[in-house]
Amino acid sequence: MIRFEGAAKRHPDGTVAVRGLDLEVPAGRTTVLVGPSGCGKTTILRMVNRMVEPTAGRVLLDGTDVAALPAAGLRRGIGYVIQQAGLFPHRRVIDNVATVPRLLGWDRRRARARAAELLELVGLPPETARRYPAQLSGGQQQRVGVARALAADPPVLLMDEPFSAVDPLVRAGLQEELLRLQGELGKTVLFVTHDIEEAVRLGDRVVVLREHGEIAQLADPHTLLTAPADAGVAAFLGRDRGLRGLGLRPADSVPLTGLDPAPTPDLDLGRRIPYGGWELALDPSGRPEHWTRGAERHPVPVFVPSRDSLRAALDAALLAPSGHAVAVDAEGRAVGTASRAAVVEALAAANGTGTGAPTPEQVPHAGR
C-alpha cells in the first residue's frame, strides 16, 4: 500500500505543486489520479519513486517512508511506464525489458527468458524481441514499455499518461490489455491520466485533482459519474458522462435473437441471414463479413456479450445500417443479434427506473 501522508512539493521559486495530500493508494488495486494540467498529478506519482522529493510531509510504502530508502534500490523494485515508452534506441527490445533484472544482478539467460514470458504476456510476436524500437510501432513500444515495468516483478506499477502518445485505437487496445493484465497479476497501479473516460475505464477508484493536488472527489468510477461531488467535480466529467457510465455496465444483460438456422444452398460459402431489407453475410466459420443490401456492402459492428460494455453495444447498434447490433463469441463467431430498441430497453433496464434512461424514440432508427 502507498500512503500520503500530508505530502507537499513547493518549488524555490516559492511555486506550490501539491499541498498536503492525505491519500491511502490500497494493495492489489489500480487508483487513477486525473485533473487538469498543471494540478499536480506527475508530481504526486514522482514522489512515490523520489524522483520527486516532497518538501512537506512523507510518503509511505508499505509502512515504510520512502525518503528512508537509497533511492536507485527504491526505483529498482517499482515498475515505471510513462509516455512514449522511454526505451533505450541502442538496445534491442529484449534487452531494453531485461534492464531492471540484469541491474538487481540476474544472469543474463534468465533476464532474457524473463523479458520473451513478458513479451508474449502484454502480445507481442517472438520476433518483436530481435528489432530495435525505431523498427516497433507505437503501440508496440508501449507494450515493451510496460513489459519492462513488469521485468522484476514489482509490487507497484507507477504509469505517467502512457497511452497519450498513441491513437485513439491504439489506445483502446493498450487499455483493454492493461485490464488483462491487471486481472491477471493484480499490482498495485497508481495511473495519471488527464482523460475521464480513461480514468473511469481503468481505476478501481478514481481521484479528481484540482489545483495544488487538492481532492475535489474519491471515488469508485460508477459513483463518481452518478454523483459528483461538486458541480466543479460534474463540470469536469462533462455533459455526457451518463453515456460514460454505460462503459461500466456489461452487456451481457441484452437480450439477443438466435440467427436463422436455415440451410444456404452451398455452406462453403458461408450464410446470408435477412434482417427486413438488408443481409448479413457470415463466412463458412460463422464469422461476420458484412451487411449486404443489393450492391452496398458495409462493415459489421459487432460486441462480445461476455466482455463488452452496454456502451459497446449501443455504438454497435447505432453504427449498424441494418439497426441490429451483432454479437459474437471470443473467437469472432456470431451468436445473435440485438435490434436497437432491444439494447435501449437493456439501458433502461440497467438505469433503473426513473433515471434518464433514453427511450427507442430517444435513440436514432431506434426500433426500425
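Positions refer to the first chain, counted from 1. Rigid core: the largest C-alpha set superposing within 1.5 Å between the two forms. Computed from a predicted structure; not experimentally measured. First, how it differs from the form predicted in complex with its partner chain.
- Once the rigid core is overlaid between the two forms, residue 125 does not reach a Cα shift of 2 Å, moving by less than that.
- Core-superposed comparison between the two forms: the Cα of residue 296 travels 2 Å or more.
- After superposition on the rigid core, displacement of the C-alpha of residue 80 between the two forms stays below 2 Å.
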Second form
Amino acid sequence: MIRFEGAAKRHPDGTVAVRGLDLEVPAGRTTVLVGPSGCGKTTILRMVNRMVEPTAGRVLLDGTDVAALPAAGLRRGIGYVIQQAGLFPHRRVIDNVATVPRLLGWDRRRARARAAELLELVGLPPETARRYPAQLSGGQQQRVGVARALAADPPVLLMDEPFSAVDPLVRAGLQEELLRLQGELGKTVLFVTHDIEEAVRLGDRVVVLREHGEIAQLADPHTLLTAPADAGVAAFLGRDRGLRGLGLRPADSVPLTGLDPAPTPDLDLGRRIPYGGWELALDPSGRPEHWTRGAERHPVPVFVPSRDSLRAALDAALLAPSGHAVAVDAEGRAVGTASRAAVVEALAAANGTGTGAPTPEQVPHAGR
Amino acid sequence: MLDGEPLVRWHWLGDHLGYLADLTADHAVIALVPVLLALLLAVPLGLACARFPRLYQPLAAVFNVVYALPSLAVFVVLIPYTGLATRQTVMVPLTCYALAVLLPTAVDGLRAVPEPVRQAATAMGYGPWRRLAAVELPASVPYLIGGLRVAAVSSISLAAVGALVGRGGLGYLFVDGFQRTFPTPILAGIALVALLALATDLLLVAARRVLAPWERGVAR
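Structure of the form predicted in complex with its partner chain (previous: the form predicted alone):
In what comes next, the whole complex appears, and the chain from above leads the way.
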C-alpha cells in the first residue's frame, strides 16, 4: 500500500506543483490519477519512487517512508512505464526486459529466461526478442515497456500516461491487455492519465485532480460517472456520463425472453423464430444468422450477458431491426432475446438500486 | 616542372615500393595513435562533462583555442621540449587537435540520448554514473564513430605537415620532391595519403556496423 501524507512539492522558484496530498493507494488494485495537464499528477507519481522528493509531508510504501530508502534499491522494486516507452535503443528487446533483473544481480541466462516469459505474458511473439526497439511499432514498444517494468515482479507498478502516444485502436488493445494482466497479477498500480475514458476503463478507483494536486473526487468509476462531486468534475467527465456509466455495468441483469419455439439439437436445418413482422434465422448449431422480413436480410446484433456491459446490450437492442437484442453464449449460440423495453428497464434498475451509490469515505466533498 | 620530366616515373615507384610502404606505415602511426589517445581521453572527459555540465564550456574553450593554433607553429614551439625530428613533436599537437573534435562529439552523443530513455533508466534504479556508462555511453557509439571519422581524416592530412620539422611519414615525399623538382614522389605521397584516409574511413564505417548493430536496417 502507498500512502501520501500531506505530500507537497514546491519548486525552487516558488511555484507549487502539489499543495499537500493525502491519499491512500490500496494494494492489489488499480488507482488512476486523472486530471488536466499541469494538475501535478506526474509529480505525485514520481514522489513514490523518489524521482521527485516532496518538499513537505511524506510518502509511505508499506508503512516505510520512501525517503528513508536508498533511491536505486527502492526503484528496482517498483515497475515504471512511461509514455514514450523509453526503451534502450542499443539493447535488444530481450535485454531491455532483462534490465532490472540484471541490476538485481541475476545472471544473464536467468534474466533472459525471465524476460522471455514476460514477452509471452504481454503478448509479443518470441521472434521479437532478438529485435531492437526501433524495429518495433509504437504499440509493441509499449508492450515491451510493460514487460520491462514487470520483469523483477515488483509489487508496485507506476504508469505515467503509458498509452497516450499510440493510436486509439492500439490503445484500446493495450488497455484490454493491462486489464487482463492486472486480473492475473494483482499489482498495486498507480496510473496517471489525462484521458477520463481511460481512467474509468482501467481504474478500480479514480482520483480526479484539479490544480496543485488537489483531489476533486475519489470514487469508483461508476460512482464518478453517475454522481460527480461538483460541477467541475461533471464538466471534466464530459457529455453522456449516464450512457458511459452503462459501459461499467454488467449486462447479466437484463431479463431474457426464451426462444419460441426453442431450437432443438436434433434439427438438421436452421430455423426461424418470429418476432412481430421479423424472423430470427438460426443456423443448425443455433447461432444467429440474420434478421429477415420478406426478401430483406439484416445482420444480428448480439451481446454476451456474462461478459458484456449494459451499454452493449442497449446498443444491440437499438441496432436490431426487430428491436430485440439477441443474447448469445460464449460459443455464439442464441440463448434468448431482450426487447428495447426490457433493456431500458434493466438500465433504470441498475442506476436506481443504489449499487453505485457513493459511500461517504469514497466522496470527500459533501457538496453534491 | 622541368621540361622533359614526366609527371610520374613509374620505374621510380617500382624501385621504392618498400620505402613507400615504410613511409605509409610511419604516417599511419603518427596520425592515428594520437586519435586513439584522444579517444581514450575524450570518453572520460565527455562522461565528466555530461555528469557535471559546468565543466564542458571551459574545457571546450581550451581545446578550441589549441585547434585554432597553426600546426606548424605548435610543432616549432614543442621542439625545445620534445626534440627535433621526434614523433612526439608531431603527435602531441595532433592529439590535442583530435581531442578538440572528439570531446564535443562525445558530449553531444551522451546528451543525444532521448529524455524518456534517461528517465526510464533512472526509474529502474541506475545511479548517475552507472547510467552514463551502461546506457548513454553505448547509445552514443554512433556519434563517437562519426567524430572519429572526422578526427582521423584530418589527422592523416595534418601529419604530413610534420615533415617540415623532420617527421611526418608521407609528408617527407612532398619535401623531397619539391627540393629536387621531381614530381613523382609528390604525386605518390598525395595518392598514398588519400588512400590511407580512405582505408581508415572504411574501417571506421565497418566498426560502426559492428559496434552499433541496432542502427542497421533502421531508417533514421
